[in-house]
Structures are given as structure tokens and as C-alpha cells.
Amino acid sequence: MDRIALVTGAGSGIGRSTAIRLSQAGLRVVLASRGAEDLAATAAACPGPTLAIPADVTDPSAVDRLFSQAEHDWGAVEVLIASAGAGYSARIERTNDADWYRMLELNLTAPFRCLRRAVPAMRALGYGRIVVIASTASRVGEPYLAAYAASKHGVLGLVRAAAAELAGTGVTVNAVCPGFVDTPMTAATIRNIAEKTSRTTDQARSALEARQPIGRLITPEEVADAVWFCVASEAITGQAVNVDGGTVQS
């Protein structure tokens, strides 16, 4: 499959995977984050070639630059996977609305531009794969997560209109919903808990692992093969896919 794919979030975590997994079935790969030097890194990991942009999707004008530096170089993306994201937890009196701002920027308004810009030509092409890395928080609320679940309620809103509009075009969107995922995201996570619980981190992370069902937290590894389920077929679309160890039974 010698497509073009673009992965934002690629430096590291779910998106650095994603973005291997991608380059071993055969797809050019447009990597794209803040850090060149993480970028650098997933490039080096990846089997096939890639084009490493430095970008931050938060940015309303750095999107366009972004697919059209892809275009220029190599054509028309044709896999879209919206990877960049963080998150961010405090009681409800306590999240200002930079902090509310903030998730919503990231989580769900650089998704949409993404998938605003790769949309035309995939609609041209008769082709194309748009998946975005949601979260459990989407399909449930947590205590502490109004913000980051706000952010990623919507972007899954976001996905199922988006999938209603495009059906019968060629054009397929789903969104990957991880529980803890064994990345850096979670790394702060897990020290933000032992700071404000005074456990350890060994403790912290014992925590998170036991509201899985299956005793761990996800791999990467694992969240990227489910991306590349959703890439590989063209009768998914519209469809949230659970990678949470069992969590959120749907």
C-alpha cells in the first residue's frame, strides 16, 4: 500500500507507534509535532521512508503549512491520524478557562482543522482514512476530567458527523479510544496522582493498572494495530473502538 499517510503527535507515545506501524504496511509517512528531535527519533524507527515537519497543530495557520509542505513533497495525504493530544485534570472550581481552553484547542480544534484540510482531497481521490486518538473519556465522565472529557466528547461528536457526511465517498472516519496507555501522557500522570496522594509512583501506577480489567496499562503497540484496523478496512467508519483492556464494555 504505497499511500501517504500524516500522523500528527508522531514524536512520541501512540503517535510514534502509530507511525511505525503505518511504515511497516508499506505507507510513506508524514511525521509530524513540536519536536524535531522526537521526530528525528520516530524517523529512525520507521522500516520506510518518511518527511518529518515540525509543527504545532494548535497554531490556526500551522495546519495549512503543514499539509501543503506534505503536498508539495509528496502529493495528497490520503491517511489522516489525529495523535496529538494531553491531558490535564483538576475539580471543576479549580480548571480556569485557560486550562479549559487549552484541552479544547488541542483535543478537539486541531482535529477538526486537520480534517478540514484532508478532506477535499480525499474527497477528489474517491479515497481516503481519517482516524482520531479519542479516549475512554469520550464515551464516559470521570471525576477531576470535566475539561479533557469535554474535549473528547466533542471530538468524537466531531467523528460521527464527519463519518455520516463522507459515507459512500470512499472516505472513512473512526476514533481509537485508549484507556492508560503506557506513554509519556501517562508517566505524568501517574506522578501528578503520587504528588497529590503522597504514594509512590510504583503506587500510582499499580492504581491505574488495577481500574483495567486486565491488570496493565495498553501498549502503544496495542492502539496502533487497532488504528491500522480501522485503516485497513473500508466498511468501518463512524465507529469508536475501545483499547482500554476491557473497561468500557460497548
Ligand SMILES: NC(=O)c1ccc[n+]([C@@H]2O[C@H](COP(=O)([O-])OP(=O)(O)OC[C@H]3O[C@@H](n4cnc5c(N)ncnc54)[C@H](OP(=O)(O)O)[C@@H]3O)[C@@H](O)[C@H]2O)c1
The other form holds:
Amino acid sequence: MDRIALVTGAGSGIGRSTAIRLSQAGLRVVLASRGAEDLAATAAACPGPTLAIPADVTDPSAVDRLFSQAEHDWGAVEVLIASAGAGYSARIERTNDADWYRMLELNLTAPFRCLRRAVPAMRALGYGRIVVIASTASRVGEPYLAAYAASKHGVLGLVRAAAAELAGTGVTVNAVCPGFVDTPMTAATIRNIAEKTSRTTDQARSALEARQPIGRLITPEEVADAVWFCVASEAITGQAVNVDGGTVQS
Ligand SMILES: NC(=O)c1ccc[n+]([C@@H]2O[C@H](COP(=O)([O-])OP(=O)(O)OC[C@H]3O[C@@H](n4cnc5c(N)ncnc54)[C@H](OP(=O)(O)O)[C@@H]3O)[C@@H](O)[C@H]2O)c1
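After the form predicted alone, can we look at the form predicted together with the named molecule?
Up next: the whole complex, starting with the chain shown before.
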């Protein structure tokens, strides 16, 4: 499959593993996140052609420039993977407006802007695959996650509405909903739990592992496989695929 894919958050974790998975499948992959060094490391791990374009997806003009450069260098983006994101944990009364809007901007508005920018070319081609990395926090509420869960519930609404709107055009839109994945984001969560509960990081990691019925963290490669499952099919659209070791049954 010699398609052009664009992966946001490609410098680390799930985005990096997904870029590698798509590259292994034969796609050309545009790699986007802010850190150029991380993008170079992802490019080095991809077996096929890559185009690294540093971009802050919370900047609307940067999103437009990112797509324009990809189109200029290679052509229209046919597969969009929105993985750029971050977590935030706090009690409701300690979640200030800046934290709230930061979560919505990065986890909800940025995927919307990427989708909006990608869709016209996909419609014109009669082919498109969009996968947003959502979360189990898109499916259930949890303590201390008001801003993150709101952003991730919101992005699932975006996925479902877009899938309904684009059905029959050749463009599919899906979400992959991971549980705790072994990435730098989860490492930060583990450090945070250790600090706040006076446990060691090993103890905090074990606590997170125990919260998933399979008793371990998910690997980023397992999430990338689920992304590929969505990309490979025209029949799967409007779905939220849980990759969470059995945490959310739906
Ligand atoms: N890890 C988990 O347990 C887990 C569970 C459920 C859902 N998720 C979701 O999965 C996605 C990826 O998480 P991860 O675990 O792979 O995290 P990660 O290892 O921290 O990677 C996040 C990536 O997003 C990029 N990014 C962050 N802010 C950005 C911005 N403003 N503009 C462009 N790129 C930006 C980062 O690069 P730069 O900082 O260089 O920009 C990095 O490449 C997120 O949406 C997250 O919410 C993760």
C-alpha cells in the first residue's frame, strides 16, 4: 500500500510505534510533533520513506502549514493518525481554566483541526482513513480526570459525527481507546502517583498494572496494531476500539 500517511505525536510512544507500523506496511509517513530530535529518531526506526515536519498542533496556522508542506512534497494525506496528546490529573476544584483549556486544545480541538484540514482531499480522492488515539477515558469517567476525560469523551463524539457524515465517501473515521500504555506519558503518570502517594515508582507502576485485568501495561505496538486494523478496512467506521487489557467491556 503506497499511501501517504500523516501521524501527529510521531516523536514518541503510540505515535512513534504507529508510524513504524504504517511504514512497515509500505506507507509513506509524514511525522509531526514539536521536537525535531524525537522525529529524527522515529524516522530512523521506520523502514520506508518518511518526512519529518516539526509542528505544534495547538497552533491552527501550524496545522495548515503541516498539511500544505506534506502536499507540496508528496501529495494529499490519505491516512491521518491523530496521536498527539497529553494527560492531566487533578481534583475538580484544583483544575483551573488554563489546565482545562490546555486539555481541550490539545486533545480535542487539535484533532478537529487536523480532520477538517484532511477531509476535503480525502473526499476528492474517494479514499481516506482517519484514526484518533482516544482513551478508556473516552468511555468512562474516573476521579481526578475531569479535563482529560472531557477532552477524550469529546474527541470520540467528533469521531462518531465525522464517520456518520463521511459514510459512503470512502473515508472512514475511528478511535482507538488505549488503557495504560508503556510510554513516556505513562512514565509521567507513574512519577506523579509516586510523588502524591509516597510510594516508589516501582510500586506506582505495579498499581497501574494491577488496574488492568490482564495485569500489565499495554505495549505501544499493541495500540499500533489496532490502528492498522482500522486503516486496513473500509467496513469499520465510527467505532471505538478498546486496547485496554479488558478494562472497559463494551
Ligand atoms: N500512554 C497511555 O497510557 C495512553 C492511554 C490512553 C490514551 N493515550 C493517548 O495516546 C496519545 C499518545 O500518548 P503517548 O502515550 O504516546 O504519549 P507520549 O509518549 O507523551 O507522546 C506524545 C506525543 O505527542 C506530541 N505532542 C504533545 N503535544 C504536542 C503539540 N502541542 N503539538 C504536536 N505534538 C505534540 C509529543 O511530542 P512533542 O512534545 O515533541 O511535541 C509526543 O510525540 C495521546 O493522545 C494520549 O492521550 C495514551
